[in-house]
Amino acid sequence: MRRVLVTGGGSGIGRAIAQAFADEGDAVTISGRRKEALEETNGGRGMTCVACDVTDEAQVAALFGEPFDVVIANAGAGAPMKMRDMPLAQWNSIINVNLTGVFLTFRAALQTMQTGGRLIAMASTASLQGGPNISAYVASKHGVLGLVRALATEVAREGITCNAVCPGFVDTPMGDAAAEGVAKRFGISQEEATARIVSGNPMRRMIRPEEVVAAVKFLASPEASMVNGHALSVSGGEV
């Protein structure tokens, strides 16, 4: 049985992640800032829920009293603006989310990670390419392909590997977010400012959340031991 860490199991794509793990019966620990969304994605499945937030170096460190086999640092944020209107708060905080927390997160792991350990991070196609009004979340995003790759080469000869998955628009309440954002900012429907948003994307649609999901169990397998310093794009053709 492998132990299994989800950081943003709460909601969206960790708790799709987290309860996929949970049911091929893995023992997954799923952290997050609200217990309340962490208990509703556990649903009697067994799960150690654990509130955490991801720019608190002391609480990731109280994480890892146990090595664990499969890391998974999915938490994130992120909010459009114009960077000329971005306040400097709003751009540390999307930062500290996005990638220092994955990076105490990973820091944590490696401490008792024994051979054999898979580091996972979710990243997104805004971490191979750019975008309007989101230049905060597109920094913090190319921040953790790099350190994926950086990291990759730091813990390969322990039998280590750490890389990366990067979906486009996934369909959950961030992509819905998403979606009334761009409604909103041009007055149009949501199921107009949805086919906006998955435009770029050649099959015109939501990625489903288990479709990101077979690309994590994926890199967590043994038959992905010599995949490493990887960018897996989830995005339809679009990267």
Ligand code: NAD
The other form holds:
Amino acid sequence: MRRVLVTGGGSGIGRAIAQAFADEGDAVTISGRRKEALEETNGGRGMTCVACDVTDEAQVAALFGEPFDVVIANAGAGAPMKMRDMPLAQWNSIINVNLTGVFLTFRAALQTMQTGGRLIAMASTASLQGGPNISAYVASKHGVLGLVRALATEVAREGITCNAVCPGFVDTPMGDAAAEGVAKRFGISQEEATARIVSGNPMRRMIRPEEVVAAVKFLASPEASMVNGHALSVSGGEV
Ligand code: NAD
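May I ask for the structure of the form predicted together with the named molecule now, the form predicted on its own having been displayed?
Now the full complex is given, and it begins with the chain already shown.
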């Protein structure tokens, strides 16, 4: 039985990952800011639910009393805005959650992680390409991929791997918020906004959380022991 930690486990992709590992018999810990959301994810599966803001160094360190075999740094946030209008506070907030949160999570994990350990960051196609009105998000997610590529070379000799999963537009609360933003900006319906967003995807549809889970499960598996520093795009061929 592996010990698995998923940050941002109270919704969306993190919830789907946590439930999939728990349903396979792994010992899963989920962390997030809202305890009720974590309990909803748990739904009687026996997960350990811990309140933790990934930007808080002490709270993150406290997650790692015991070593984990698989650590999935999934918590993330985004708020679309043109860069020329963006307050410094918004920039800092997105970089703190998406990039510094991964740094704090992986650094704390490495204090106790053993040979065979797996560090997996939820990056994005925004780690691989740019786009309008999401400069802080893109910068943070490019940073996450840089961190993953660098750390992979540091931990390789310890038999630990560090990889990134890079999904395109996924059907989650964050995906809904992105579509809402586009709908508002262009005065169109939520469905039209979703269609506009997925028009850049060769498969012309949103990605399902389970499709991201499959990539995470592969990177966490013994079969992926030689996959290290990789950016695994789950984007229907968009990137
Ligand atoms: P989501 O909003 O459902 O999940 C994000 C989770 O992170 C939420 O549970 C939120 O509460 C948590 N979180 C945010 N700030 C936090 C903080 N400071 N401390 C702890 N937890 C915090 O959205 P999602 O789509 O499931 O996103 C999960 C990850 O996938 C994110 O890193 C996101 O950037 C990435 N991603 C999402 C998409 C998409 O289209 N939905 C695409 C590519 C990558």
